[in-house]
Structure formats: C-alpha cells, structure tokens
Amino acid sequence: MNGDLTPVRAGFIPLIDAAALIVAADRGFAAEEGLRLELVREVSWANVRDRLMLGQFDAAHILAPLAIAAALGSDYTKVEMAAPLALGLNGNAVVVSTGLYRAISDAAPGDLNDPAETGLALSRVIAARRKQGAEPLVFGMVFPFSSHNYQLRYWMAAAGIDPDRDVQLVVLPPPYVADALAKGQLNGFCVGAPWASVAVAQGVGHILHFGVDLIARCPEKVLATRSNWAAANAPTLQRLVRACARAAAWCAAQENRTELAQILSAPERLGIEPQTIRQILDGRLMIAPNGETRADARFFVLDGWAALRPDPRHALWLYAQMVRWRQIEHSPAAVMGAAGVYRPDLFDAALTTRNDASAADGIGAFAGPLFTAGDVAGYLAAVARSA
C-alpha cells in the first residue's frame, strides 16, 4: 500500500505552528490523501530556504516574509514561490531578561501589559544606559525577513526607538535563543512558541508581551512550494493542502489537545515537555519564573479557514514592513510580486468551505496608521509622517 502513495518531502522548524504539517504526517491525514509525507527537521530558516529553493524539499513550513523575499529576489536568490496555505496566525512572544524586566518595570509607571507603556519605558532605559556609557541592549530575532523582526521594530519605533541605532538586533535560530539569554548574550528576543516558554521555565526570562499584543492577526508561517513545482504537481499539492487543513481542524479541537501535545513533544518534532506544549495550545502561558501565568485565546490561532486561507493583505503588510525597514525598494512590480506569493486560488482549488472573517484591515496593529492593502504607498507615507 505504501508504494502507492505519492512521496512529498517537506522541511520544518521545531515550532508550534508546524503543528498542521506534523499532524498531517504523523496522524495519517496525508496518507488518507494518498501522500507519503516525509518531514525533515531543520534548525535554521536559512537551511529551510536553501533546501526548498534547491529542490531538496517539495514544500516547507517557512516564514511568510522569507517566502516573499525569495520571490522578489530581495534575499539573495530569486525563486518564484507559492503559498497555498497559511499555518495559523500569531504565536510569537517578546521575552526580556530578568534584569531588563526590572529596569522596564521601574521605568514604567503605567500598565506593563500595554506595549505603548513598555515601549516608552524601554526608551527611558536606553537613554539612561547611553548616559552611563553602557553598550546597546541586544535583542534577538529569528531572521531578518520575519514577523519577529517586524514586531520588535514596530514596538520600538512606536516609542521613538530607532532599532537600527539605539539597540542591536541579531539573528539566532529559534531553539538557541533561551540559551543565549541565559548566557547574557541577549537582553531580549522575539520568538515563536514554544521557545519563549522554554526561557521562562529555565528561569532566565520574562514574557513581556504576547505577539498578539502588538499585531492582532500577525501573519506567520506558510506552507510554501516553488511555483514551478506547484504548477507541475497540482493534484499532489491539492492533496497536501487538504491533508494539512484537515490536520489543522483536528489540532484546533479542544478534545485533541492532550494527544496533540504528545505528538509535538516527540524528539524528532519539537522535543520538549508535553505539559509546556499543552499550556501554549490552551493560550495559558507562564510568563515569569515565579510561576505567574497569563491567558489569551488568540495567542496562537489555528481554527477556521480565516487562519488557513492565504490573505494577500497579509503578504502586502509584510512587504510594507520590508520597505519601511529598507530591505527592499518600493515599486508597483514588487507590490504585485509580494501579493502573488499568497495563493488563495490554490487553497480554494483544494477546499471549498471557508470563512474569511478577519480584522478590518486584516492586521490590527496596536499603534500607527491603519493598513490599507490597496494603497501601500499611502500607508508607508503615513508611517513616515508618524515617525
């Protein structure tokens, strides 16, 4: 029977938002769709990108802005990409060291749950350190083309902090950030689940903000393929999208979360304790080493087609952040190229039932101008005026 299955090889990084892909392979949804889905765990986004571009992977769990950067040639090699499926929304957290958390707390007379308040407090900490002649604070993020990078920058810029001058931003693979914080190599970071929880459990960090505090519907990872592979393997891709969508629906069901945590905890998958994974799935995370917890059902969203169907507004918002932070030049051709990576048509070819309800602008940022996908230039001009 196995010989009758169509082989598909996909790369992934050990993160909660690889759940749909992992469950599609490990719980038989892919096999039921006639696929032999082989998953390859990677440690860095650069590895996933390279192996997808070179054809060593047919598909991959990948950062949405990285897929866009590849399609635009703004990373290092231009390869047309297609994202027929989003792998959920949100899931990031901003973590700071114990020392920086104390400093921010002392400098923030208001609500520490308010990113506007903590951003202003961070700006005060930075100013005080500058007067003392201290080295800039170092924040980690997982890749330059990532929502983690953009969320950190968005938060800081809203408080008047220049993330390219006032702090140092460095790139680290997700599984390494907690260790770097423990060794004092970082003062903070933005990372996807479960690695923020790992840092808190180790007693070396505090979750200052859930990513959803900053961006209500943050586009994260997508299932991506090379466009030429998608065109040449349309029936296979439809089956892969269906398998992942069915797996996502299974993952989202409350009654499956204990089993899901066990599946994801396997050494060849995420390789961390099921209890930590279960807490993340429930949106109830320990945010401080003293055991303090915080709950938000929107922490990671993997239910309903609105979280799975690729929304071109998300691609354009990510593109706008690339332009804002001088990673790419703005042009009408680039706008079209970025939007073209997200392929709701491929999603719709595989699945007919969907719910497209979402935030008014598809994003829901905590500060700054409303994003208008039909007027990226106007949005960028408004951002520049507010800086």
The other form holds:
Amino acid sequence: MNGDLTPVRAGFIPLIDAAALIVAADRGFAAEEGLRLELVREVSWANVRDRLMLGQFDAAHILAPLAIAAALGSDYTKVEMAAPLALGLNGNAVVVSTGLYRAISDAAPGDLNDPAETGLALSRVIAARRKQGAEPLVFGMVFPFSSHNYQLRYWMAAAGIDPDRDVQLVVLPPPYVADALAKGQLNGFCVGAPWASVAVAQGVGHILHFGVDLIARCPEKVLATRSNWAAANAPTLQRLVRACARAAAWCAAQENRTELAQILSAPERLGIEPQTIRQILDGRLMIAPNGETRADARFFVLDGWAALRPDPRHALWLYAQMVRWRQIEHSPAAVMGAAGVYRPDLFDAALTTRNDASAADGIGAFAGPLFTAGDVAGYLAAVARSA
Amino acid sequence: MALRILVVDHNSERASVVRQALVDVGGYMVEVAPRAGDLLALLRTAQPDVLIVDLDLPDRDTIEQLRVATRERPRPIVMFVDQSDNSMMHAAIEAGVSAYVVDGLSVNRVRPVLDVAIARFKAFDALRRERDAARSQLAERKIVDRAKGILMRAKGITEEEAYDRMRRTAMNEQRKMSEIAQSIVTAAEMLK
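Moving on from the form predicted on its own, please list the structure of the form predicted in complex with its partner chain.
Okay, now the whole complex, with that chain kicking things off.
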C-alpha cells in the first residue's frame, strides 16, 4: 500500500507544539490516512514562511501571527493562507536573568506570580536604571509577528512601560537565548517550550511567568497551507488535518507521555532530552536554578476540540495586537483577511463526520473536548473546564 | 568611504574565504560573526552596509527584524544557500534579499557576487518604493470612491458635488482627501 500514499511535505521548527505534526508522521497516523508525511526541520521562521509561500512545503507548523501577516501581505509578498488546525494553545514563558530576578523581587511589594505586580516592579527597576544612566534592559523574543512579542508587550504596557522606548526588544532564535542571557546580552526573554527550561537548567535564569499568567488561552502555532493548495487538494488536506488531530489526541493521553517524550527527543525532531520534554508535557517546570518547580496543567494545552479547532477570535486578537503595535494599519479589509486565515470550516469538514467512527477520538461528539480513552480523568477535567 | 560588510556564518572556512577575497580586493571593511548572540553586539558597533548571511542559521529571524526596523535604510542582504535550493533564491529576492552566494564559491567569485547583490538590491529597492507608492495611491482612490458613494446616498447629491464637498473640507482642514474620505467611511460604518 506504500506506493499509494499521497506525499505531503511539511516544515516545522523544533518546538513542543510541533508534537501533533511530528507524531502524525512518526507514529503512523498520517500513513493510516493514506499520507506519506515528510517533515522538514527548519531553523528560522522566515525560512518556514518563504518555503510555504513558494510551495516547497505543502503545509507548515508556523506562528499564527506570521501566517496572518503573510495573508495580509503586511510586510512581504501577499500569499493567501488557510489554517485548518491550531496546534494547541500556550507553552511560552517569560524568563529573566538571575540579576533582574533579584531586582524585580526586591521591587515587588506583593505576589511574584501576579503579572501586574511584576510589571510594576519592572517599571521601578527601569526607572531606577534610567536615574543611574544605565543602558535600557534588553528583552528577546522569537519573531516580530509572534505571540511572544505580543505577550511581552502586553505585560509591559499594562504596567505603563513603553516597550518601544523604555526597553529594547530584539529577535533572537530560541537556541541562543540561554547563552545570550548568560553573557548579559539579554536581561530577559519570552520563548516557547522547551527553551525556557533550558535556560533555567543552565542556571542562568528564572521563569518569572508562565505564558498563561499573561494570556490564559494564547494562540500559538497553526498548521497552515496556502489557500490555493487547500482548495486544490481538499481530500488530502482533510486527511492531513485528521491525522494531526488524532495524533494530538494521542499526545494528550497521559499514558502516552513517556513515549511522546521519546519521539520528540529524537535528534531530527527536537533534539532535547526526554526528561525536559516530559516536564513540559506534565506542566511541571523547574522555574529557578535552585530546583524550585511550579505546576500548571494549562502550561501547554494540546487536548480537546477547543485547543485544536481554529477559533477566528484568536486570529482577530492577534490582528488587534499587530495594529496596536503598529505592525499593520487597521482596515475593514484587513479584519476580514485576518479572520479568514483561521478556517474552522476546513477543520469541521475533516473531523465532524458526526457519529462516524473515524472521528478524531472515535466518538465524534458535536462539542466539547476530544474524548481521551487513555485518560478518562483528564477528559472529565477538560469537560469541566470547557463547561 | 569603505563599504562595511558583516559576514554571518557558522562555517568558518567559508567565512574566511569570503573575508579574504574582500580584503584582497580592497575597499571593504569586513567583520565575521559566527552567530546571532554576537551579531547583536556587532550590529551596534559595526553598522554594516551589507550583510552576508548563511541561510541555514536561525539568525535569519534576527536579521528579519533588523530589516523591518531599518525600513528607511534597508541593507542589501546576501545569502549563502545550497546549490540544490534554487527556488529559495526567488523567495528571498522577493523578500528583499539581493543575491545568493552558492556553496562552493571560490575567492575570485565573491567580489562579482557582491557587486551583483548591491546592484540588484538598488534596483529592487527602487521597484519596491514604486510599488508601495502605487499601492497607497490605489488605496487612496478606493477610499475616496467609497466615501463619495456614501455622501451621494446620504445627501442625495451627484458624484461631482460629493467630490467637491470632500475637496473643500480637505482644504479647509488642511488634511489629505484620503483622510477626509477615511473619516466618512469610518463614521458611516459606526452608524450602520
């Protein structure tokens, strides 16, 4: 049957939220759908975007705001994009150097888990540094069109800090951030898992916030294709979406976590040791060099319909951040264009064959989280959360 | 004045070939950064006129931000790319990259490639400016047309009268026609 598989080429960046795509390819879900899913590991988001635009990739694991920016042609060539699947929610963390952590905790009157408190403390640190004539603090993020950029800005702006004037925001690729923090080139950063953990494990930084402290349900990466590819390859796209959604359900089952961590740790996938990946999957992260941990089940969310079905409100929220930070100009056409990237219709076309045993979880309920047979307690908790 | 060139490449052998070639030709100040951590510091001090980048480095995203941040004064960017990767060239050229150094280059090829890069960059940059200007003209015309339609319907006046009204308001308020038109469209949408 191998000869009959339809080839699909997809790019990804080695991050935890590429899990659904990786598992779809590496654990047979794509093959079950009749696809030969070839994954290409990329090094930069700009490369992923270019290759997707050009047709070197049929699909890609890509920053949701970057897919929207591409569709709006706000910076580059305009290529219409369709995102039939969200690859989970959340997963970012704000990390600060040990020095800045000390300064913030000295200046924070209250709860360090409260971003309003830490933001206030940060603004005090900034004011004190300005008085001393010190250089502005430097914060890293992964791309101008990224939730990481918007989360950092949201946090700062809420405390009256102007992220374009009071600090310096720089783009730094995730594999470099820990090193840059150690060298003092960065004072902090917002990055996706597992790279925050890497910095903490190296003893150079503290996780100050989980992304969920700032935005409880933050859109992150999507599975994106060119709209014209999606239209011309509708059956193939449906099979790809189904394979990834089934893979996501498999990833979300607690009993599979050990195996999942193994799959993701492979050198040609994330190339990170399985223990670190396991901590992230469990939502239990080491947040300080002294070994202190913090747990939050929402740290990275991959389970359930609500995390996978593209929600146009998410696209619009990201669009609003782009307008807020002057990356694009507001217009009614741009609103339509941004919302139009998220395609719940394509998700539904692939998955809501209701009462059909081929539904993502074998159940096909019309609403609510996917049923996870291997984790009934987790499923019930997800039901309670979505109620 | 010597052209400042920054080479970002983890392949130190290739980087030194490029550097040597440029130094031999003369007229260039060349610095080499192995990767982004150092790149940020170097960009501050070196202020390069041209960047030469290895496409297989994640540093491309850092340079992307730089390109956005320095839109007024964009720099030509040359990228190293694998020989097999022809279509990447088109993507990157579209994106503002001016030329490619294909792997396996020899010393005497560096200078011509750089010349081509700078020439192409200038041409591309001019084209882009023209395109941006044309785009905004078109957008302005569209918004003026929409506002005209709204006025005609709301006031029961002719196209000419509607245009005239907007033109007079623009003159009185010393604003652009497109700004007046935008206010009308926005107001109409809010009143819908």
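C-alpha atoms forming the largest set that superposes within 1.5 Å between two forms make up the rigid core. Predicted, not measured: the structure shown is a model, and the values here were computed from it. Positions refer to the first chain, counted from 1.
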Would you tell me if residue 373 moves between these two forms by 2 Å or more at its C-alpha, with the rigid core held superposed? yes
